[in-house]
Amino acid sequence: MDDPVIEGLDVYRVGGAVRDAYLGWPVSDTDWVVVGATPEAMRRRGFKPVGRDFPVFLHPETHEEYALARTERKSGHGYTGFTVHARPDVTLEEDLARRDLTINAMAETPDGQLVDPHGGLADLRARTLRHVSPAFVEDPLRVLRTARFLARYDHLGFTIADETRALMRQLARSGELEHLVAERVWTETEKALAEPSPAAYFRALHDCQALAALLPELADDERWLDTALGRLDRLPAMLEASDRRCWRWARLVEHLGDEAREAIAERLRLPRVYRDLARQVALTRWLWQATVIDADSVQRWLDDIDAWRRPERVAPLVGLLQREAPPHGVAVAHGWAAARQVAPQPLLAAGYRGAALGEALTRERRVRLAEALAIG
């Protein structure tokens, strides 16, 4: 590699962008080890450190991350239970060890030498999420983790490994999961969200028994959970990548009480879009499961989604209506069209004020409702 600023260091490419290399897939992201240096002689190289945990570089040129190789031994509880050993005799071997998966703990010389000292290839290629050794279940993060390859290679036919299933229903029975700190779980099954196959995430928890522990209220009925796993890419059309995965998360609370996803939210600390966003999803579901709509029941609706201050959710809203019951969708969007063109400007000049104001507002849009729905 033709670079002064590495010259001389022994680095390897390692980890996803290797992985995803193997699979055929585009890297956009690429993480080194370096072997046998030192924090300071990085830092004379003009390396920046980052983060506070761990022996982590940013290249001063490309800005990609450059590890010092290093070793970890559990002493604690949770994902950060661990001490960390990062010292110029230890291995590339070692380090490739502690990783999770084997499919992970690859690396390859600069001039494209694959280091794979765990069989990560062999499982690539058979399809396998296969842990590289017993000291898997010290992080209790893993579980997840594994989880969401899951999701991210299932429609490739990927599967766990049952004696990998066996170490995660291991940490679930442990009692370490209760030590992972609400961020962390959210950041993993965030990510999960926006994977390809978000249900097998939820699926692969539930099946070695941390769902129960994570998310209680999913994992209570069987029947529940099925059903939920099976509309997360049931969502409105036109979405932008970004907001699919605050749509799955509320299609996969949305049967819940308002007590239960509350409940969750705290939890997990959830940011207030997401918290939003189920709330009116459940809202929705009460109106396409009625046997009829009339003007009351959708002027209550837009009225609980604030929809006459935020115009703009009912799009969406409407549209998974749509999905979901066609027929009360179409009508619906009638209403909306029809009751938003009730402006205060000529009530204004009736001189109505303040709450009166409000009232006639709220009698309009109810007639304009009422008409457009006789109509539909």
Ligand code: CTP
Given for the second form:
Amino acid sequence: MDDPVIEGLDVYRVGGAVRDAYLGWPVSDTDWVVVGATPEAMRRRGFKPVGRDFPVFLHPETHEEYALARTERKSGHGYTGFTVHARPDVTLEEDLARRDLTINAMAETPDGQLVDPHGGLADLRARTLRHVSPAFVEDPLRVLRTARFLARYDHLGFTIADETRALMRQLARSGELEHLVAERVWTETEKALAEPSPAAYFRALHDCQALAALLPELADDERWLDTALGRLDRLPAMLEASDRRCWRWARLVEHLGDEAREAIAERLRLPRVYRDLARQVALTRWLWQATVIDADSVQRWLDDIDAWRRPERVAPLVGLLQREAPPHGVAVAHGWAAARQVAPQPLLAAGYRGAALGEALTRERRVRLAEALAIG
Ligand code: CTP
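Since we've got the form predicted on its own here, give me the form predicted together with the ligand too.
In what comes next, the whole complex appears, and the chain from above leads the way.
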């Protein structure tokens, strides 16, 4: 190793980087643990401190994270209620013992030797998500993290160990989940929505009764929950991969009433794009559930989703409509294609202004819609 910045430092690759390498997955971020050093010694070597709560540093050239080995003790409620102890006498084994899952508690020396006191590699091979120690219950966020890892690895055959499920249930029952701040809950949920099996996240949370604490609107009715989870990958064709999370969220909550949907959005402080799309999909659901659709209902829908000012919204929603109720989808696509042709210029030329112009536009669109729907 000829990196002068870490020369002579006792460092180990840890966490996700080791786990993913053993899974044969590409490793994007490598995290390191440093044993036996002080913050001052790290700064002298040129490391830049970044952690406010933990002693974490960035390597001046590679910008990878180097954290001093630490132990943590619960000292209050929720994710932040911890006392951190990061002195040079903390060993690598002590640092690994504070971690959540065995597959996340492996370390590797710079020359590739595995340090695995909790059987992480065996669990990785057995496709098991298992807690490291009973201290798992000290951090309620771990319930969500474990469910999220299941969403990531479910398709590889991973399951959550029974004992870990029992601890997740214990945590859910203890009321500790209520101390998680909205931002943490949403961050985990948003990440889970981007994983290959997002339904596994919500299902795992429901099985341990955490969903009832986090999203009671969804947990309350088992049948609705099953149907909602079955929809997560029924999405419009040709979505950008980056839009998938938002669409999956919208599909999850589309059956809820406006009040329940808004209550979740407020509680979790959802970003605007999630709120807006969830509302638009719920409005579109009305359309595909209708036995017949006519110019009135389509025009109302277009107005409600603000289609005239935001025409880019229409195509993906029509795509969803085509998945859920193909004949309605085809009809609305025709109607929209015709109605959007109505241009203000001829009406302006005919002398319409202000509110009268708005009314004339609406009338024209209505006529075109009715014609297209009659033909379609
Ligand atoms: N960790 C933990 N408990 C938490 C958060 C993190 O034990 N509540 C530990 C885990 O050992 C984890 C490591 O800290 O592997 C780094 O956490 P993070 O970067 O959030 O996760 P990764 O495991 O690297 O996973 P990802 O691929 O999602 O980044």
